[in-house]
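Here's a solo chain for you in structure tokens, the form predicted alone.
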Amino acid sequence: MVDQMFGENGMAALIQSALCEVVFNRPVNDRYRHLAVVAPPAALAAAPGQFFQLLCPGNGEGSHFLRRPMSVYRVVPDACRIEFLYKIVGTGTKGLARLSEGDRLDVFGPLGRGFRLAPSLQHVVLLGRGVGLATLAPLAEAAAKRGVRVTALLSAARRAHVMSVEHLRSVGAHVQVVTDEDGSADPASVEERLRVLVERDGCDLIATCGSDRLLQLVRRLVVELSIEGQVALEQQMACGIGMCHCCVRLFQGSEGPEARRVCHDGPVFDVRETLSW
């Protein structure tokens, strides 16, 4: 199935459902797995912050009725490959974890509106927690390719659960790690680090994903410091194209709270307009 949606620039973007061959599906640690599939050209055009709807294998025969939304972790055009990082939390991701090299996975996308990189950007700070790190990795790569300085502040419960460090460093990002186990991931400590970064190195954009606490921290800081802020939201979705209204949540509009569809109007939004989960 091939369809088209129109983005902010009015250009038609190709959305395709395709059976993709699994290249690998391996554990990263005791919580997360790294999945790669061979993808068609439409999928390889995915922008940072966009996502796919994956038709996960069921517990028995066949597949789950509803697809699972999964943000893009990496696009490797030369290998015709897209990659995902995911946490095993329910029956859908448990089924996904059983896929092996050579199996087929039905992938629908790319979907949604991704991160926006202004031409004037000089320094981007990424603040992610858990699997939110996967969503921010393509943004780091895209910014670095444009010569923009990237600092990534990665948060996790334990150091063993921190992902993407080597990948982010390989694209030129400066990486800092904070964890709950040593207390450095406490919001007050993270705020202090962010303030030091902004004061010392300057900052044009703070992007975040994976934690409501971090979202609220970034929202307050970007307003106070007059910095652009963007957030990639994690939300339950059914269709992924805005028809079912399953992912509607409230945002702060110019005339008060207004309902928006995360899959269609986002999943990346202005932090200033994003209310708490």
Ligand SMILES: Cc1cc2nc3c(=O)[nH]c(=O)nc-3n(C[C@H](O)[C@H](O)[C@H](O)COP(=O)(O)OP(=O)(O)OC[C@H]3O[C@@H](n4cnc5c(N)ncnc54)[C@H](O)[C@@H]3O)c2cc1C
Contents of the next structure:
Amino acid sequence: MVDQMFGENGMAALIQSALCEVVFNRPVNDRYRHLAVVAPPAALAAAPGQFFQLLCPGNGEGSHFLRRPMSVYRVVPDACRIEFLYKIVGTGTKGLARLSEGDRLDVFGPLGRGFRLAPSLQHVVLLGRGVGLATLAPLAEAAAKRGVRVTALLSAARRAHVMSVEHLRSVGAHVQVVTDEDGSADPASVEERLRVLVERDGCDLIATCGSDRLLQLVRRLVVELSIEGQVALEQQMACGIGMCHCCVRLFQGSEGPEARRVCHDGPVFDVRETLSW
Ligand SMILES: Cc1cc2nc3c(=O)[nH]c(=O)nc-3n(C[C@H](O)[C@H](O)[C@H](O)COP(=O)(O)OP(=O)(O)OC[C@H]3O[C@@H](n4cnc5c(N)ncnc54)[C@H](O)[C@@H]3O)c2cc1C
Ligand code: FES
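Could you give the coordinates for the form predicted together with this ligand, as opposed to the form predicted alone above?
Everything in the complex follows now, all chains and molecules, and the chain you saw is the first one.
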């Protein structure tokens, strides 16, 4: 199945369903796994913030009827590989966790609109909680490649659940970790850190994913400090291509609240347009 939709910065991109060979599928800690598959050229064009619909194996014969959305965590063009970082939560991701090297996974994408990096960008701050980090990691890589300073503020319940610190440092990001364990992840402390970062280093963009509380904090701060804010939303999805309206949420439009499809109009949005629900 091949189709055309919009990728990074609204550019048309090829969408494809492909049966991809699993290169590895290894545990990162007791909750998360890291999966890599060999992917066709269209998939390798995935932009930061875009996602794939994965046809997860079922608990026996066949697969789940509904695909599960998963952000692209990493693209390694030289090895023709795309990678995912996922949390095991239910039957779909449990099925994913059973895949072994050499198995095949049906991958559909890349889908949605990703993060937008303005040419004038000088310093981006990433604020990720839990698996939201998987969505922000390729943004760190893309921004750093453009010579943009990147600070990643990673939030997790426990230090043992913080992932990808080495990967983010290897792409040039300055990493800070906050946890519930030591109280540093509470919104007031995170706000203090963000204010210091913006005042001390300047910041053009705060990008966030993985927590509604952090989204609310970012929305308030970017309005007050007049900087750009983008959020990658995780919404339950079915088709992933704008047809079923399963993922509709309300956003602030120019003439009041309006319904948008997270899979098609996002999943990355301007934080100023998001509404709490
Ligand atoms: C655009 C997008 C990107 C995502 N990227 C990642 C990622 O990189 N890594 C990752 O671990 N997870 C990601 N998710 C969430 C992931 O899709 C869900 O965890 C997964 O679909 C759960 O499927 P399941 O069958 O294991 O669980 P289920 O048994 O279906 O559900 C278990 C729990 O997960 C919730 N859930 C189910 N589907 C979704 C969904 N689509 N979005 C949010 N919550 C859901 C359910 O409400 C339930 O509480 C992303 C979701 C979206 C929409
Ligand atoms: S998941 Fe079907 S329209 Fe978004």
